Structure formats: structure tokens, C-alpha cells
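Take a look at this one chain, the form predicted alone, written out in C-alpha cells.
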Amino acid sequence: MNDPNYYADQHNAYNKSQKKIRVLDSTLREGEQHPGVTFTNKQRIQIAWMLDYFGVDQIEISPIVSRDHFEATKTIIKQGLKADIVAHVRALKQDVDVALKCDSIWTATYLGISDVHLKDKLRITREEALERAVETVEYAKSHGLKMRFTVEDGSRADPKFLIKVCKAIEEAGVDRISIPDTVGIMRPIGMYNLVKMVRENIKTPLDVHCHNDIGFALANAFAGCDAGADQIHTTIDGIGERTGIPSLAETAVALTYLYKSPNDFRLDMLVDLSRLIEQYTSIRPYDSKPIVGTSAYKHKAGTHLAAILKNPAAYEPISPSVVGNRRRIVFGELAGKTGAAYLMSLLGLAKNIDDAKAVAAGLKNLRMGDLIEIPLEDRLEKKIINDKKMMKLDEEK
């Protein structure tokens, strides 16, 4: 089989016609809630431009946070970007007025509907919350806005009340409803059941906004999409309140390769986007972070090196060049004879199997761990592809 992922794709059970799962990026809203993170207006505008060029469907920013955020929102809206700019505000008429002053087309409001939020944060009854939700949607729609409503802490709300609120705001004309796991408490099967329950009761398009407190944000977001949602909220590198939400890189790659969603992402920008946020925030993604981490494409064990030198697909689901990353091979005490032979060739040394074994043994006996890292460029992949083409031509002859 030419495609190394062929049998894995069979297990993933793709349909012939895949639905598009959209991406809303909230780096400029949720991302700025990460401890220690704040952007200048120039940085906000640049991030918005890059996210738009990357290919996200919506970009979220909150104009009510400060005067600077208001000006940034207004300026970004004026840029005429392809992505929708969503002005994120509280479920209050005066906040909707702020979105209107930004010349916003899309706005998003949120209101806690769990008992703990109603009692201890908002100090209102369920009836008052329902009334506020409907009034806010009606007010926004009467002023020509497109509206998304987030039923905050929906995963911990009384299911009957959750459905009651969703039905009421649907009747009021809401354009999208966001189902959040606000404190990251759901298992994937739980998020699936939650979204499925909402999907079976309303027709309005659904978003999922999943937090990563226990590490399930990405899995929960996709479970929600499997149940009927069609938009995931992300941030660059997953930054956000507490432990953040799904990473844009992981979400976009999963959508492209695991969900076959017909998005138009420029995946080769992913590492650059990550490094931009690192530059602006000093938050460095951990080395083994999927897709964008410095170790995401490093290969070290002897058997791995031997396989990678023959065909990188043996230990890589996709090429690093696709996402803007680089492949590296690590030499040290775990290197085997194949890796040692390759190192010898790089050093211009004559090589044979006995010398390679001796070098490998010497690296192990040094007991100094990793000694050297060497980039392994895509020229190797090109050579493999060309070799396969030549073999095919020979077979045809």
C-alpha cells in the first residue's frame, strides 16, 4: 500500500462526503486571559491579519475590556478581512451597544446558566437569566447584528434548563449557540452526549468551547463535532484562562488529516504563528508540543533513526515542512549502527558495517546522553519520492 496511513484511515471511518468544521480563533480574547499576556494594538492587528491569511473562519476580540481593545476591534473590523470579526461582550444591552459602535457585524454574548454561576457569580434566578438571555438576543437582532450566544458553564447546568435556554434564544433569532465546557470537566463521551442532546432539540448551528483543565480540551472539542457541532474555538498554542483551550495547530492539522474537513488552511504558517506568540508573550511552547514544538520532529532511538533514514513516514504522520517545522535526528548513546553510519558519512569518513558498529558502541560507552543534533532536510523525502517514481517506471517498462 503506497499510503502509510491507509489502514489507519479505515479505522477512522471517513464518510465519502465530509462536513466542514469551522474554526473560530480567540487568541485576541481568550488568549489575552492567559496570565501575563497582553498585546499592543499593533500586535493585535498583526495577529488578526495572520490568522485571516492562515484561513480561520472567525476571529474573536472583546471591545469592552479597555479603550485599547475597543480601538483594536474597530480597526480590525475596518481591515476588510475575509474572516468574520466577532465582538465578544456580556449579555447586556449596554455591551451590545459597544459592539455596535465598533461597526461590528458579528457579536457574541455569554451568560452563566449553571446553578453555581447563577447563585454565586451573577446572583440571579433561572427565570431572570432566561429573560436576560432572550432580551439580549432580541436587542442585538433588532439592530441588525449576527449573534452567537454562549451558555456559559453549560456542561454543569441542569440539562432541562440548558435546553430551555437554547430553545428560547433560538426562537429569539440567535445565529449560533456555543456549548462550552467552561471548567474542562467533561470526558469526550460526556461532551458528545451533551452536544448531541442540544443538537436533537434545536436546529441552530453549534460551536464548542472546551477548556483544558484536565487535558481533554481537544478531544472534547472533536467529540462535540462528532455529535453535531460545526465550529471549534481555538487559540494559537492553546493559551487562555488557566490552562487554555484547544491549540490552533493541533485543531487545524486534525481537521485536515484526521477529519478530512474541506478547510483552506495554510498549514505551513503554524510554526510561524507559534513563534509570533512566543515573541509577543515570552511563553515558549514546551519542546514536545504537537506540531509546533522543537521536538515534534526529532528522532533519537536507534531503530527510529534507521527507519527515518530510509523513509520518514515510518515515524511521522505528516511531513514537518507541511506545518513549517523541521526534522532533526539526535545522535548519542541510543544511536544504532545505521545512525552511526550516517553520521560517519556526514563527517566524510569511509564507512563499513564494522566501523559503524564500533562508533555506535563508542557513543553508548561515553554515557553522555545526547551529543549532537543534525537537521534532516526534506531532500531525503524528495529522494525517496524520486526513487519510488523510478521504481514505478522500471516496473512499467
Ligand code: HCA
Contents of the next structure:
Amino acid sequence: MNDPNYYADQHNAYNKSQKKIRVLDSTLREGEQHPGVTFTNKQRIQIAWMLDYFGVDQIEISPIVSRDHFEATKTIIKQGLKADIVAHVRALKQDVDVALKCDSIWTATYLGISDVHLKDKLRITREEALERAVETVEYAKSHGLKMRFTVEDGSRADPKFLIKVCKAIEEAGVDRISIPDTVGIMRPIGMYNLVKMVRENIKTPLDVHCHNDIGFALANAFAGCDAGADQIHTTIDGIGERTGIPSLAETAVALTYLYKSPNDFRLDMLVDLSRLIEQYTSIRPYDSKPIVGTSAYKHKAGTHLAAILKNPAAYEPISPSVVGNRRRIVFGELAGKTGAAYLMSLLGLAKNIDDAKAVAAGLKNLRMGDLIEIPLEDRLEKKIINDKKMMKLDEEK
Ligand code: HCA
Ligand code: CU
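Following the display of the form predicted alone, present the structure of the form predicted in complex with 3-hydroxy-3-carboxy-adipic acid (HCA).
Okay, now the whole complex, with that chain kicking things off.
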């Protein structure tokens, strides 16, 4: 058994469908709804190019927000990217007209269908909402658009009404339906049940759009896919309204490695994509953020260092180079004798167990926490594995 993840993969494979799950990235729409985020048109176009090169299936942008957004949408559509460009607008004919003016092929319209949205936000009845939904779909379809419809706040809507709307828009020819958990209130099994209920009643392909208010966005999105959805909405770093939605990095890595969903993602762009957004927004992802965080591949405790120096797979699910990140080892109070010995070898000092122990004790006594961090590249690993002295030192432990 050579693959360290073999048994974990077996557990993950249990009852798992092998279908392809697609990604819609909404950095340019949902992402711009994050406090403090706004892009220039040049940045929007660059982000679209990079997302396309990365390999997402759809890129969402809203042309109705401003004149600038309209121009950006139009220009991005003109680029002829592989990904579909989805113009996200309200469920109103005048908004669909804006999508048409951008020469859109794809449009997405959204309409709140929960009672709180109908009564207090839109101030319309269920009947009026149903009529508006069907009319908007019919209007878009009669103008040759491909169309997604989002039953906004679907997780809090009366299930009977939700199904009624889905059936009506399906009949009107909608191409995809997005089932959103707009306020992030679902738990994974709840999202599974919700999507399953929709899936059992309609045939149209389903998107899941899960908010992260309680921290379940990514898990909920995948639960929705287990129940029959085949497209997840993401943003770079998960930015979005309030606490955002699943991050592209986590979603793409989970799809590739845990779900084995076929794709052509260039995963090694993930850290660069994150850094690009950081540069354009000044929002720095927290250091322990999965995949892209600066600590995502740092190893610190002595026992971890000792193992990592022999085989990084001991404490890493996936190699950092796969996602464009870097492995680092942290030297300080916790380094232990193997860590100390490695540090000594880097400094050109001869390694022997007693000195290594003394250095480890010295680091502890200094009580200065973490002193230095050193990158540990993949190519160094082989050298280290072959370093007989190092191996011998460990045997003496
Ligand atoms: C919004 C609402 C939305 C739409 C999701 C979708 C949500 O901010 O416009 O179109 O799939 O969370 O319900 O983002
Ligand atoms: Cu949203």
C-alpha cells in the first residue's frame, strides 16, 4: 500500500456517485457584495481570464449594478472564453434586456420566494411571484437566452410553493435552477433533503449556492451534490455577502481529491488567485485558511517535524506544490531534537545527538516562541530521506 490516503479514499468512496460536478465562480458578482470589495474593470477582466484559465465552468457577473459593471460584462463576454459568462440580474424583463444588451448567451435571474422575502422585501403575493418567475423565464427563452433561475431564500420557503415554482419554470423552459441557502441556515443533511426533494420533482439541472453564516457552506454544497445537484457556486477565498460562500480553492480541491470528479482544473493557480484578490481588495485571508493560507503547510511540533523530514505525507493530505502553496517548517520551543538537528545541518554544523538535544533544550529555555521559518521544498525531501546520518539520529531516539 503506497498511497497514504488509500483507506481514507475508501471511506470517502462509500455511496459516492462518480458524476462530474461543475463549478460556477461568482467572485465578480457575489464576491463584489463583500464589504470592502470593488474591482476596476481591468481587474474584472483579468479575474475572468484567470478563472477561465483555471478551468471553472461558469463565471457570474452582474451587469445591472453600474455602468462599469455593464461594460465589464460586455467586454468579458467578447473575450470568447471557454467558461460560460452568466449575467446575473433580477427577475424583471427590464433586467433581462440589460443582459441581452451585453450580448449574453447565459443569464441568471433571482426572485425571493420565502414568505419573509415575498411579504417584507418584495411586497408581492405568492401568485404574483409565480407569475413573475414564469414570465421572466418565458421572456428570456423567447429571446434565445440560456437561463438559470434562482429561487432565492429557497431553504426557508414553503416546500410546496418551492416545488410549484420549480415546476412552472421548468415548463417554461428554464435551463438550470439554483437552490440557494441564502442565509446559511442549513445543516448538511438538511441541504441534502432539500435538494433531494427538488430532484425528485423536477429534471432540470441544479446549482447549489450555500452561504456560510454558521460555517457549513462547503459541507452543505457537497451534501446538495450528493442529493443530485451538479454545480457548486464559489468565489475566490469565499468572499461574498456577510460571511460568503464556499471558496474556489476548497471546492476545487475537494472535487478533485475527495469526490474524484473529472475536471481540468489548474490547481496550482489556487494560491496565486487568492493572492490576486488580496492585492485587489486588501482583504488578507486568515493564516490557517485551508489550501491557500500561509499556515496551511507549516509544520511546527517536534514530532511533526521529525515525520515531515522523512515523509511530508505523514502530516499533509496533498502536497503544497499541487495547489501552488509552499511547505515551511517552524523552529522554536517545540522543534525537538530532530528539528534542532535539521536546523544545525542547514547552518553547516556537524550533527550529533547530544548537540541536537542541547540546541532543542536551548530553544525551549529561550521561551521566545517561534524563532524562524524555513521552506522545505519537495526536492529537498529526497535528499533528506537519503541522509543516512539523519536516519541514524532518529534510530537513536
Ligand atoms: C443575491 C442572492 C443570492 C443569489 C444566489 C443565486 C443568494 O445576493 O442576489 O443566484 O444562485 O444567496 O440567494 O446570492
Ligand atoms: Cu448569495
